[in-house]
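The chain that follows stands alone, in the form predicted on its own, written as structure tokens.
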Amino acid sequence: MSMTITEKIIARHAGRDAVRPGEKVWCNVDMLMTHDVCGPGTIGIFEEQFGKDAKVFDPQRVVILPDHYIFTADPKAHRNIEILRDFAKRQNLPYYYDPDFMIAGDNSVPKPYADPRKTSYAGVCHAALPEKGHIRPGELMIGTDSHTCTAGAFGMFASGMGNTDAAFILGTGKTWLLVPPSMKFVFHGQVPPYLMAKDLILHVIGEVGFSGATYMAMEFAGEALMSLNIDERCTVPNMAIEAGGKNGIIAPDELAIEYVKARTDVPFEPVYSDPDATYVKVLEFDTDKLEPTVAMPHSPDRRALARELGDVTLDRSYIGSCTGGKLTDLLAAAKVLNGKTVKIDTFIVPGSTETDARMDEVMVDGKTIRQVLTGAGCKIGPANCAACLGGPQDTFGRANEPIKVVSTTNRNFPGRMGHKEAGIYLASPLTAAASALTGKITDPRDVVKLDKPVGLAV
């Protein structure tokens, strides 16, 4: 019986030989992931399901990944961290990422602000992961974030749900899943250098609309995709969500096994899908055709091409995020920037801390990033959600007027980065350097000219 990957990987923790969109089966979950958002509410329900000193299901396969509400002086956002502090230390779990310079009962700013590298705090859950080594091929991750998805990046089934579910799960190791129907995305041809993965999800969002895609497995594949870095590959996973589906995956190739097995040693089974599987739908693409795009308020759906938005006058660009501030992300701001000053308020938020010290040794002609980006009078903040999600009034790069934004980041609901009236038009690191340049929405290829796409794989 063929099946897709995600099928596959379905049936494998079901204990299942086959399985079929639309049944219902109970998984073994390989890891459950949480952070300081959602981890407090999801422990305070497996304690009162469960029983207070109940233990986990395997401590082993816990990761708690604070990174959302972190550089802030606010009382809520710290208790947070005292209880996901409290909670790893009874359970005894291996993988808390703890951002141990947030003391309890000091509402200051914590310190050291400028470096959290120093610590056990990784940064933003879903770049933070891969890093870590906790993603693996063929395996089942549960997160209570919408964005885990980003993980299928590797080959895993990855996907988000609420705090009851991952309650459940803390306490048992199971979960049950509806089998998701597949649509498939191939990218065929070469990735021009003017473009990034964010211009590819954005396309496909746009295409397919902000629910076409609800609850499915969106699979994609490509001989330009795979052409591409780790990282670019885990910003189109990263935004399947923001078509509803229910995870984003891509086959593995050797670049992803070799990038896994440099940080585990624990084994692990890709598998892949047929070559008779069944999709709702296979859309393909002629990616050197494609250009530079974006996405308008109020919905990432909202598609249009940067060259046709010039008028757009902005007031921020926001680099950063777990979707925008990869490293290759940050070097394509910074061969953007190289030379040259912004013109308009430009904030530059890592993804973790590997990629903040990377920061310090990647050069770009005889400079390194951090150079280059402080050089055009860009703010750097740590590695962090920052304004991605709002946070509190103190979050770094927050916005608290109703502004234009251009951002790397997934998401552009009202409200999203702080302020309800705020607009924000999601583009790739590379249109949103080149906008920080001349204050409007702009087509890189109008600043700079690259002989190749930066997140090539060589």
Given for the second form:
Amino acid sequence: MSMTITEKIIARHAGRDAVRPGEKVWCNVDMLMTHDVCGPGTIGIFEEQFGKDAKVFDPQRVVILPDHYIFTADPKAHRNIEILRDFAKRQNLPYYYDPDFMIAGDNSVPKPYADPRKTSYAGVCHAALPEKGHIRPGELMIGTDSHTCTAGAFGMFASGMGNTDAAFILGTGKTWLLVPPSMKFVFHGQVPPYLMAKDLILHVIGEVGFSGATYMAMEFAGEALMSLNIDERCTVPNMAIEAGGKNGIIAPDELAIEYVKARTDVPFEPVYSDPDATYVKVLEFDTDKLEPTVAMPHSPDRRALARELGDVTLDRSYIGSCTGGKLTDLLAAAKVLNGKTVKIDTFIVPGSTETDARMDEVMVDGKTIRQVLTGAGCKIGPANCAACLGGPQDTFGRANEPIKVVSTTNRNFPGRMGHKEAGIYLASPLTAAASALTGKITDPRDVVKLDKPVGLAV
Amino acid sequence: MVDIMNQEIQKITGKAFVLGDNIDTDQIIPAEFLSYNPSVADERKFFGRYAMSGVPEAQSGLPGGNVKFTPEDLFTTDFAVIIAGRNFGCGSSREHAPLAIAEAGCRFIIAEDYARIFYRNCINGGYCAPLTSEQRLVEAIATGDEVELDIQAGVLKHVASGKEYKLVPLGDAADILDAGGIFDYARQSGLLK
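Okay, that one was the form predicted on its own. Can I see the form predicted together with the partner chain too?
Below, the chain from earlier opens the complete complex, with every other chain and molecule after it.
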């Protein structure tokens, strides 16, 4: 029986030869991920249901990455880190990435890590999970975060759930899933130099609508997509949830498999869609013809082209998060801003401590990414979720006023970055950096000439 | 019959709170309140206080707007049923969203359709019944209107006009909602001891 990659992973984890869309099956979970916002509630339910002394189903299969409310003076946020520390210690969890610069009992805004290479803290969970070797093709991961679907870039089934589901998994290693029907999105041709993966996924979301893929698996393919590096590929399934998708997934090629093998010794077995697998819908795109794309306030499916929005005056540019703060994203910003000065407040937030470290290694015209961005007048913060989801009032880059922001993050619902009346325009790092130079939404073609895509796989 | 927060409920009458489309979980419970820990009783009640506080004023309680779901300085709402349009509960996976609605004392939502994670959280956590209307009700019912919800019959009645609206039967997850959530379901069906 022919199946898609998503159906094959679910079947394997349900102990079945085959599954069909719409079936409800119980699955074994390979990895459970949680963070500081949902971890404490998950732990609370776990201990209430299984007992204070209960042990997690498998310490090797639990990953905790504090990342949301780290650089804040909110005392409850500090208390939540203590809950995670205590749980990780009592449960002997090997994969707890402690923000070791947070001092117990000191509720002021923590002084960030002095050296991103010398901290146990990893940064935003979705950016750090693959870097730390927790993502493996063919496996099944559940996380208490809707952007858990990012890991689909490596051919993994990865989906977000709530605290109760996570607590159930912590105790049993199992979860129930409705097998999703699959939609396929194929990017043909070549990626033009001025486009990034963000443009591709914003185009898709505009095409299918904010709930066009609800309950579905979104499978992404095509030679244009596969010409991109790992950073860029992660941007695409990251935003599957913005169309309502249960998961986003890309068949793992040699590049993805080599990336994973370089970071883990755990054996894994990739699976692939059968050529005659069934899709409820197949959408094909001529990538050469796509243009820099923006999602207007207040929904990720309000699609427009950057060049159509030249009269939108901006107050801020924000380049960061799991989806828009990867090394390739910051390199793209540096290529645009090199030797220039930003016209509006521009905030840079690396997605992970690894990316933060590499900002001092990767060069643009003889300068490091950090030197270029600092020289252009950007404010650079430490790796964390920061203002992508607003967060506490003192969060770096938070929109505390009804301002207009161009942002490389993944959501622009009312209040997402703070103020309810703030207008968030989602765009690629190239577009966000170009707009930082002019103070208006700007097509990157107007300010920079690139000879190839920034995120081309080498 | 549904078992919500350990109460078996067949029929309720109360006031409706009406919202539009695409109400995401940041509007249901803004991120700045997520540092409250729902497992601490004294903190959990704050989710009721701030439920729906992220909805822009003009859209908060249609058609007129400017209605607070939970009145200022209180922890519970007078509204018994939320009526909404498309894609209710989209966005973040935070379980704090259905928990906030339930904590405010509202246990029923009737929308045209739901985002996947929110729907699942409602049911698995046993917080709210995420019911689906056969037709769009956002323009048919106004905030504050008295409605009568018969879960057994799958009918919502607008009391003043006497008009009745059909609900779509609960699908695959009905057995979990009936049991009161995933843990109760798993125990009743022998999956958990």
